[in-house]
Amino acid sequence: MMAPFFKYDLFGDEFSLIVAVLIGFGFGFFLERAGFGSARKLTAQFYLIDLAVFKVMFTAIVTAMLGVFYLSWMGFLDLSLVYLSTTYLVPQLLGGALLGFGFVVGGYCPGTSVVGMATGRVDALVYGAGLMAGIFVFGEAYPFIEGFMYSTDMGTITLPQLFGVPYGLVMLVIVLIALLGFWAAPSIERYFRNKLTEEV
């Protein structure tokens, strides 16, 4: 058996999206276990007195990247089949600096701002308010923006492709970084924490 499961007509749209809710469903799960559904907690990245997100998402990205070289390498992954998006590098450079800077005045990103709302915290629905705001004036925007939005169009390019290294040296500088983030981040935890206890 070969994956993409989907690519290789293994269950038809109607069961992908069955499986897509049930991920939806438990990525929400484990997002509300890891404490991401609180504002509180979400912020205390950006204060580097509780790294949490940083631990969880550098893991998660991790293991992905293991987890698709290996199946690849094994072959129980067919790499030539799995979707990457087209790079356009201004336009997503931007959105990645208003997507920050939305994180870090509201509290949540996207993802999480549902988790907040699910569990009725008050702050979430007011930032899903202004989320569904954003998606609107984005939409009513659009035929002004698209020119850019499409800019700066590099394809579909990866790391490896990006900086003309092997697959294998990349993974090996990732897991290193968050190797030396998952060392240091208690470390810098704790001074954070205590400075910011000296200024109280």
Partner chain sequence: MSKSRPPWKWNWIFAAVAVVLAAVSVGGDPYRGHVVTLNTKELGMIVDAKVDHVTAEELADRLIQGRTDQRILDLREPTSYAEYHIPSAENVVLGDLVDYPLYRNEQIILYSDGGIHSAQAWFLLRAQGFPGVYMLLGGLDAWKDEVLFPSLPAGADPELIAEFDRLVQVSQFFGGSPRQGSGEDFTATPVQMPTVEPPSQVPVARKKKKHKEGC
Contents of the next structure:
Amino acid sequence: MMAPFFKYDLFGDEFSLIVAVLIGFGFGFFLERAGFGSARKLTAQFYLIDLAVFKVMFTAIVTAMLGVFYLSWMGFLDLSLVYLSTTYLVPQLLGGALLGFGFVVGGYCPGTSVVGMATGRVDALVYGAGLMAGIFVFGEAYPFIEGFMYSTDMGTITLPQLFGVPYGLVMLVIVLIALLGFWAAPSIERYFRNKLTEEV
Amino acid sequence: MTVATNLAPSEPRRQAAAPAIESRRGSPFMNPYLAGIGLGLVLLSAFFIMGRGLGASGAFSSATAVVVEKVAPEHARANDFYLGYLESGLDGHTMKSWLVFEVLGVLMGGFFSGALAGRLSPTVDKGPRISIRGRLAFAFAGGILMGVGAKFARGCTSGQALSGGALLNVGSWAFMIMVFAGAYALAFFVRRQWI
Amino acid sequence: MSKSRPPWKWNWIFAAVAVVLAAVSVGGDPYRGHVVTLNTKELGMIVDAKVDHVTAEELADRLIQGRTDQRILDLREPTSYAEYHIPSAENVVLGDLVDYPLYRNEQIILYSDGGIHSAQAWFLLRAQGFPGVYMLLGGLDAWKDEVLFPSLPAGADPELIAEFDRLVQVSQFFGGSPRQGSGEDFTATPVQMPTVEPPSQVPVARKKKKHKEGC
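Instead of the form predicted on its own shown above, give the structure for the form predicted together with its partner chain, please.
Next comes the full complex, this chain leading.
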């Protein structure tokens, strides 16, 4: 049991920044490979004509989820040392909805906008400026909403803990939901593309 | 084989349908499932090496905090939100933080992949029914919504949905459902921008 | 179908692998909980090598230098902690230690009144895989004798007196009072513990770390 390496102090803060660049490189590489540097590709998800966002996102979640589970189960990874953010339910629900609005209006999420910028998308650059403006608005309002931000604190909690079922069972349900989605995706895409062709 | 013949009549209609969103220039995009596995392995290595997930909006927050501090140092330091980011960098340098470097990596990785596929070019990504100026206005407005939303949720699609989702974090899954709900709810009203 | 796409059968293989992996794991829990495995040989060697402790003087030097890269844990009861504790120490009773937020890359210095509680805590933390755990040698008793109330026996030679001057300064830094003379004077003077700063807050270093990990 020597992982996560950083938490076992196998390397220091300075080296962690090099690791950050490498991990970010992989992140950006696969986002661009999937076509997520394009706002049209991303937002096609919300018109159901191209479900790549769902496919990539859920494949990634399933891969990492199973990987984390097996690495921990076999004793290589101490999962209790992997950072799990605290759940503040109501602020997160509100934030999620706002973020969803921002996604379909702006066309990117923060990570994909960086990929958009890297491949020369001017709209991604403007979006990034808007993102910073939004963070500024939030920052200025922060002293007034600090109490709300820490409301409905559920602590660090996982779905298996919430429902009182085994971790593995939740994983199986998520895998089956994802596969059901993947199986249905081509029909959904075909149906909505046809509809779009008729409309235009 | 009867299935195949049954499908045959619908074939021409399918040809006429709008195509998937494909790469406008350069090579076609990767099989989404393969890209997803690649992304999942990157995320897994972040968990395994660093004990943390991926992120993006945090780097924009650090940048915003630095700008605010440049303009009004005392104002920024009096605000817990900015202060948290200002003090989170290594050796007192706000921008010397893990997420900022990770996002620099994203920039390089995206550029590398785009160059490899011949997809680099200055463009404005939009549907055919909106002007460039209109698209840029929407992009800015969307960015503002996203910035506020990401801070309420304490993370964005990468930090919450992807990283927290893989760790079965309750808040992340609640967040993810709301992202899709919000986007679908508003999609109809901004459709001229995209399709 | 363009040639850069793998055949669709790969998608089916991925799907099958995911289902099998998820099905096998049903009922499993990846969190280790409180069960640990110990390398007793390694622990024994560390104890033998005497690299598992710091002396009161070394700790005092660190604090005078203003170093903040250590976590000092006070393992005594909260009431004793409230009366006096070493500056910047945090109060954790032994039962809460395993769930106390600590990082593997921190230097953790443990103390109790004598040495028993800190030795027990040392084993608990080492067993959990914390590499940088140290005990304050002699515990708070040693801290009092050597740092807060150093004593100079009567009739000491000049070398010892010079050394004592330094100890006096150290002692005063921590609000203690050096004692001179010997024998009966000694016990007669009631020992006045320095007043305690308000209970120490969560150290800044930890707060920063927490923040850095969010998105």
